[in-house]
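Have a look below at one chain only, the form predicted alone, in C-alpha cells format.
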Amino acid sequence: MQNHQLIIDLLQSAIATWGITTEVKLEQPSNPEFGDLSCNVAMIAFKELREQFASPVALAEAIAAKVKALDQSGHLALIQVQRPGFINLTLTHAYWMAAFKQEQVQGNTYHDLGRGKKAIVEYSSPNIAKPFSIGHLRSTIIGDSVANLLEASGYQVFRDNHLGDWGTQFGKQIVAIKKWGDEAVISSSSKPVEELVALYVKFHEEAEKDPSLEDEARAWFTKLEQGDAEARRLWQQCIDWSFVEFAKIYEYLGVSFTENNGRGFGESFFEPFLQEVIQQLVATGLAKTGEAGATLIFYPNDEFTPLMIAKKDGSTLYATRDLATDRYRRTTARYQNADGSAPLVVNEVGSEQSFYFQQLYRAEELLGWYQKGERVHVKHGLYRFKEGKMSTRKGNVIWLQEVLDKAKEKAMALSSDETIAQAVSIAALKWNDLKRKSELNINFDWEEILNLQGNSGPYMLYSYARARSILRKAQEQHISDAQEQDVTETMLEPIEKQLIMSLTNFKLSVARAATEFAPHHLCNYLFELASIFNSFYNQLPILGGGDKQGLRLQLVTHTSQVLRAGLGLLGIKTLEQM
C-alpha cells in the first residue's frame, strides 16, 4: 500500500532486467539532503546477484543507470546512489504538483483494504455495578478509532461493547443491595454506580469479618443463574443503573455502539448458549474433563496450558462467555461476509491478556470457526497510581467523570466558551493517549494526561482552526484559491514542497494505522503535517502571496481537510475557530 506508482513501476522495470522480482518499496528520507524518495531494493536483490556484482553499491549503480534510461517521464530530476546500496530519487516540482492534485480528500474511505469485508470491533467493555474509571478511558477510545480506520479502509464495522454484565461479584453486588443498600437513594443519585461500588467496597470489608458472607454472596449469583425472579431484578437494576452513567460518559466522549440497540451484548447475552458451547467442545474432542473434575481444552503437543471452560460444579467460565460470543460472531448470518467467510474480529482488551487472547484464538482455530488473522487482540497498557494497579476492591481507583471535568476545567483557562472547552479537553484527553503505542504503559500524572501545550491535542485543534481563519479570510476578501500560473512551471519553495509531500503522504498513514491497528501511526503522521504547515505559515505570504497565491490558498484547503479527516478518525471533533 503505496503511492508513487509510476515510480515504483520504474524501478520494478528496471530490475526486471536481472530478473529480479523483489517487491519495490518506497521511503521518503528523514533527511531531505539524500532526496525525495529512497529505496532499498539493491541491497535486498545483491543476496541473489552476489556473483555479478561487487557490491550493493555497484547493483544499485546498475539499477539507477537502467532508471534513468527508461525514464520516459520526465519526472525524474535526479538518481543518486549513496552507501550502503541505497537509490536515493528526486522528482521534479510538477510531479509534486500532479501528485498534490490527485490526493485532495474525498469521501470518507481513504483505500480499499476491507472493501467488501465485514469486522467486529469489541472496546470499551467496562463492568456493570463497577466505576468507569481513567483506565477504560484507554479500551474506549483506542478501540474507537480503531473502528474508525477500518471504516475508512472499506469494511462494515460493527461495533461491539462486551459488558461486563454476568459472573460471581453480583452474588456480592446483591448480598450489599440486600444489607447495606437503598434502592430509592440508588435510583435518585446522578451517579447511581458510586453508590453501587461503595456498597461493592463495604462487602469485602465485612467479608474479611465475616467469612460466611462469601458463601452468602454464592447462592445468591447460583439464584442469579437459575432465573431467580428476585435475584434478576436486582441484577437487571444494576444494569440500568450503570448506563444512567455510561451512557452519559459516552455521549460526552462521541464514542458509541452498533450492536443491541447502542449497549452492545454483554456477556449475559450468551448465557444460553454456554452449556451447548461445552457439549460442543467436548464431542470434538478438543475439551476433555481432568483429573479434578474441571472440563478443559487441551491442546496438541501442549502448545498452550489448558483453558479451563467449566469448573467442577459445572459454573461456567470468562472463556467460556468468551468462547459462545465468537460462535454467536462466527455463525450471524448478518456478521458473514458475502462468501459466508468469518468476519475479521478485534478485541481491544488489556495487555495483561495475552496469553489468554492466545489461548482462545488457538482454540478458535482448531474449532475452525476462525482462521489465523481473523482474530486479533489490540492490547492496551493500563495507567498505573505510582503505588500500583487500581483496584475497585479497595476503593482505590480514579474515576473517568472526574478526570474528564478536571480536564475541562483547565481547557477553561483557554476559552471562557465551555462548548469550546470541553472540545479541547477531550482532544487533550484522547491525543495524550492515542499518539503513544497502545500496549505501551501510562503512569498516571494530571499534568501530563491534562497538557495543553507542545505535542497535543489541543496545538492539533488550533492548526486546523489557523488553516480554517486563513480560508475565512481569503472567503471575506473575495480571493479565489485558482492557479495564477501552470502546473507545470510552477516552482516550489522548499516548505511549500515539503508541505506537498506529507499531503500526499495522508492515505498512506491511514492504510498502515488501519493494518497495524495502530491509531500512533497516524498520530505521527498528523502532528507532523501541523508542524510543517505551521512553518509554512510563518515563511511564506499566503493572501498577498503573488502569483503563488492561488496555490498557497489551495495547499491551506488541502491541509485544512486533511487535519479535520485524520482527527476525526482518531475521534476528535475539530473547531472552526478557538
The other form holds:
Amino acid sequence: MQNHQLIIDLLQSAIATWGITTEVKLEQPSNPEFGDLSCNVAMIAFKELREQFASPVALAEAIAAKVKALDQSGHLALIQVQRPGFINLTLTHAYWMAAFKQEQVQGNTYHDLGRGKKAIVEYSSPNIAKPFSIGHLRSTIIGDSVANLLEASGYQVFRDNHLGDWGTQFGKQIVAIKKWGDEAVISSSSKPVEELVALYVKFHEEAEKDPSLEDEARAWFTKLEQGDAEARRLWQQCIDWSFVEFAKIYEYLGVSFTENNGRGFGESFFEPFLQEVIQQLVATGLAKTGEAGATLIFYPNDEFTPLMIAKKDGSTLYATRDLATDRYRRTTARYQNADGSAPLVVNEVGSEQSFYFQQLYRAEELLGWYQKGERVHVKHGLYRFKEGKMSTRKGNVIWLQEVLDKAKEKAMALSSDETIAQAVSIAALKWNDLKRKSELNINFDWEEILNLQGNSGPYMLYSYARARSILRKAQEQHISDAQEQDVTETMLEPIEKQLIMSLTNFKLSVARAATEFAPHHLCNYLFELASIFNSFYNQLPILGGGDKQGLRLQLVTHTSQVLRAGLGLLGIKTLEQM
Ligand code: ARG
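With the form predicted alone already on screen, would you show the form predicted together with arginine?
Full complex below, order starting with the chain above.
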C-alpha cells in the first residue's frame, strides 16, 4: 500500500520515457528542506542508463523536467534534484488539504490487504498450574495487537490461546496434590496457582530424597492419558483453578479470545488426534521410528536437527501437539479461505522457541499443509529486571500480579483517581511492550514507562486527553469546525502542514504494522503524530485562532480520532480526561 498515487503515476510516466519500469516509491523526508516527498528512482534507474546520462543527478534532472511537463494537476509546487540523485517534490497546500480530508477514520477497517482472508492469531498461551509469566504477558499484549491489526486490514481473525494443559508434569502435580495438598484450601484461595506452584516445588524437593515419587507421577500421568476418572478430575481442577487467575488477568488487560468459548484450544484438546498424526507422518515417510524406539522427523539434507514426535514408550511431546493443532487448523472448514486455501496462522511466542518453530514450520511445509508465509512466528524478547531470568522450579518467580499492582501504584502519582490510574498503568505497560521491535529484550525501567514527557503510554493518553479537552471547550462555546476556507499557498503554517502530512499517514502505518506483524511501526507513527500535535498546540492558538480557528479545530478532531483508533489497535483504551 502506498499513498500519493497521483504523484507516483506522474513519476512513473515520466521515467517510462526512457523505458524504465522501476517501481516508484516515495518517502516523507524528516527535514522539510528536502521537500514533502522524496524519491530515489533516478539512483536506481541510473544503473541501466549509464550510456545516456553522465550521473544520477543528470538523470534526476531529466526526470524532473519531464514531470513538470507532464503535470496537469497543478499540485506540484516545486520539484528539485538533490545530490546524489534524489528527486524532491513539494506539493501545494490544496493538495495536502485534499489528502487530509480523504484520510478520514471511519469504520474499523483501514485498508484491505487482508480482505476475504482468514487468520488465526494464537497468543498468551500460559501453562496450567504455572505462574502467568512476564513472557505470557508480552505474548498477550503483542498477540492481541497483531490480531487487531490484521482485523483492521480486513482479515477475519480467530483468536486462540494454546494453553499448556497437557504433559507429564500433570502426573507430578496430581501426586503432590494428593500427598500434601488440600483441595478445599486451594479452591478457596484467591491465588490458587501459588498453591499449586508451591506443591510442584515440594514434589521436586521430595523426589530428590525419594526417587520412587517419579514413578508414581508417571503412573498418574498414564492414568490421565487413559481417562481415569480421578486423574481427569484433578487435572480439570488444575485448569479451573488456573483460570481463576488467568481470567482476571485477561479482564484486567481487556484481552479476549474467540476460540473454544473464549478459553482457546489448549494442548489437551488435540490429544485424541495425536496417534493419528504420528501415523500420518510415518506414512508419508517424513518421520521414522529409530532403533531406540523413538519417532522423529528427519529433514531432507539434514537442514534441521531431527524433531522428536514420540518417545520410545510412545508418549507424545509438545511438538506432537503443535502438529495436531496445526493440522486441525488446516483441515477445519471454518478456518479455511473461500478457495479452500490455508488460513494465515500466527504464533506469538518468546524468541527462545525460534529454532523449534522453524523446525515445526518446515515440517508442515514438507507435509504440504501450509505454504511459505502462511505460518508466522512473532517473537518477543525478555524483560530484564535486575534479578535476571527466573525459573519456576526453584519457586523464585516474578508474579505478574505484583508487576500490575506496582504499575498501578506508581501511576497513582500521575492521577489520584484509581480508575484513571489503573487505565494509565495498563496503557504504560502495553505501550512499553509495543513501542519497540517485539523481539528485543526490554530493560524494565519504571521511569521510562511512566514518563509523561517521553515515548510512553501516559504521554500518548495525555496527548489524546488534551485534544479532547480542546474539543469539549469548543463545544461548550458552540464553536464549530465546519468553516470551509479557500486553500491558498500562504494558508498553512509550517507546523499545520506538518500535522496534516502526518495525519495522512495513519492507514499506511497500520498497513505496514499489519504486513510486518510489527505493532511498533504503528507506535512510531502515533508517537510522531502526538509530538507534532503537541508542538502545534504549543505554537498556535486554537480557540481564538481567528480565521484559522475552524481549520485548527478540524485538525484537533482528526488527531484525536487517529490517536483513539491507533491506540485501540494497540489494545490501549483512551481517557477523555486525565
Ligand atoms: N505454553 C507454551 C509456553 O509457555 C507456549 C505455547 C506456544 N504456542 C505453541 N503453539 N507452541 O512456553
